[in-house]
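The data below hold one chain only, encoded as structure tokens and taken in the form predicted on its own.
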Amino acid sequence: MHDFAYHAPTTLPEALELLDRYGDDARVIAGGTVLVTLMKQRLSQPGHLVSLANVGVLQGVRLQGDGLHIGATVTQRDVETAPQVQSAWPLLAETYRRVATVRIRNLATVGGGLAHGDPNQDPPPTLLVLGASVTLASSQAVRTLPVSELWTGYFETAVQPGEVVTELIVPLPPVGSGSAFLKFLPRTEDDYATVSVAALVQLDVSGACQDIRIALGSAGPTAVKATRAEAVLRGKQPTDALISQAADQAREEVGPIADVRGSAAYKRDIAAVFVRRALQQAIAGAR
């Protein structure tokens, strides 16, 4: 690994001012399990890395009244055990807990995460359907995103030279919904999936689908909302015949490239099987 100068500030204003200063030869470097790989490989070689591991504003997992406000610096661990996470959001919680190994996530960051802008990763599907929003910060303004415009292509992002995840905000699920996390992982259990899904039900007083949101990891440059899939069945009593009908849409909606997970027409597959899957733990769960 080559020589870098290392800065820990202990806020905010100090950490973005370290960016500026150094300008592209400058990395944010959290819990490190991604950059430190790239630099190891040589993929990645700043001449500066600017902690946010003593930024205390970027710590804590918080109710307010818009929803759950998780720092950038809190680890995915933290997520998964938080009780009010468990209670409030299980499915955020669950598909924290399917994130890799536990070594892993008691070092990744949440925030870390939203930045790298990888399409494999497991928590872009679940923070879609819970309709997530991420805030971000430079010396110059603040500004909130939904998480739908954060990612803009195969490891791209909309952050700016200069602007660091203060904190991701997560609404309520709707009341009475219920949720589903899932992913195929023929490999070992911190390996990306072949494919993920995330979905979530609410079901109206005579059972129809009064809401339904429905998303996918590794399917497409960016994780993939099936909006099309979604209107199959909206205002729509489940039927089987809807919910495979559902997920011979979805099926259309992804757009997944060949790896040594599988061919892109394995995985148009597996999404299919997985989105039908999901559907049918959702919808039992809001029932």
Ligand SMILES: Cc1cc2nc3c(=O)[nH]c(=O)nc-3n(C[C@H](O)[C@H](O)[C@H](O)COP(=O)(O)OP(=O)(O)OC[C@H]3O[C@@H](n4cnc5c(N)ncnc54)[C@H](O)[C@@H]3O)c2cc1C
Second form
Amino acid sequence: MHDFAYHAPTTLPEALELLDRYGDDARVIAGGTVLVTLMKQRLSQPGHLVSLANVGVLQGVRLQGDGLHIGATVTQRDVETAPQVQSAWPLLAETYRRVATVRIRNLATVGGGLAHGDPNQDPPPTLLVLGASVTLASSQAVRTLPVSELWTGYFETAVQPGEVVTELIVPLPPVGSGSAFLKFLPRTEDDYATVSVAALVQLDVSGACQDIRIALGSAGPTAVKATRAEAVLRGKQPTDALISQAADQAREEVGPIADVRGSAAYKRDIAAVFVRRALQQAIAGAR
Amino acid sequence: MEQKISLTVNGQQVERTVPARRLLIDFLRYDLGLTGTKEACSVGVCGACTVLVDGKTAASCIMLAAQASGRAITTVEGLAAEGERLHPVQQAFIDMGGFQCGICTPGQVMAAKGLLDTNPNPSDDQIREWMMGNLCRCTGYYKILGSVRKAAGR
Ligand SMILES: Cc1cc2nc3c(=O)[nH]c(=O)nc-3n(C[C@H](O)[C@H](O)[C@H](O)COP(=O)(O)OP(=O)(O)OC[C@H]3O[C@@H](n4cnc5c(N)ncnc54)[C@H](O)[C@@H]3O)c2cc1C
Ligand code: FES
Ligand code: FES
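Now the other one: the form predicted together with the named molecule, given that the block above is the form predicted on its own.
Below is the entire complex, every chain and molecule, led by the chain shown above.
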């Protein structure tokens, strides 16, 4: 590995000041699971690492009026196992449970996952479905963005140089809604998904889909919301025929690439199958 | 660049100055001579390098020694003191034939310890889910499952 300096500031202003001072030559490190691997492979060679691990304000989970505020350096394992997440955000707990293995989730942080911009990660579709947003801070300003605006392209994000993800905000799911996160894993249980689907359904008193949200991962340059598939079911009784129609629509909405996990055409077909299954599971949960 | 680090390793306070790029696994093996922790895939996938960081399993091959500063590391050497009886997890792997070449074993043992410390009575499914990322190329997973079951007192 190349030579670099390691900084471990204890306050956010200090961390932001270091990022400003070293500019392009600085890189934030949180859990390091991605960054250390990239540095070992010489794909990233920053001269300065600014660790967020000791920055107190980025730790911890707080319940506020607009939802759950998860600090950027909270580990993915801590989200998965937090009792309040398991009871009120079961979809979130289930999604983080499916990331890699325990020994990775014990290190990998929520903020590191968001900032990496990898469309093959598990949390993005779920966070789209839950309508989550992120707060970004620089030495100049603080701003909050919906996650749909965070991921801008293949491994590209709206995080600007000198900016740090400070927290993830996840609103409560609609009352009585059912949800599902499904990850198609034909190779090993700890693999990245061939295709992943998050779905959330809320039914009205007549049993029609009042609120319906579907998003997919590993199915395009960023995680995608299947808005046309949602429209097929919105306001309608979720019959088997309509669920299949929505699944077929999702097949047309995704843009997966061919890789070791399958051809693009195969992944489109799998997307349809998994959207159907996720909808069935979410609807059963809502009933 | 040099980095001063201060941490606990197997209960002992350690202070060293290391290059910032030193990986935790290399720090353990080369700087401290604790060669029980093995390296196989080097990218977080196989589990051979599993150690406990503040009691939680972690891949030491993709963690910098600097990241471990201020924290408590437990390696396989820390399970049984010199000359003393083996830790029940280690003994269970011997009793059940849970290893052959042994390269993956320290990682398996540390992963199993991490599991039993958080969940002393895991079901078979819970053992499988927890251990699934610790790869073994020779023993076969039934014996490993059996070892963890035995360590849990079943
Ligand atoms: C073996 C392995 C298997 C994996 N399998 C899966 C999987 O199945 N599913 C899945 O979803 N993911 C998987 N991952 C990816 C995992 O989710 C990421 O490695 C993790 O989320 C990164 O978090 P981190 O804290 O370690 O980030 P780091 O490695 O510390 O940082 C990652 C990137 O984000 C930047 N960054 C970190 N924190 C911030 C912040 N607060 N603000 C701004 N920028 C920041 C860093 O500069 C770097 O560019 C896997 C990773 C590994 C190593
Ligand atoms: S050597 Fe670290 S996980 Fe394989
Ligand atoms: S005992 Fe040889 S790899 Fe597991």
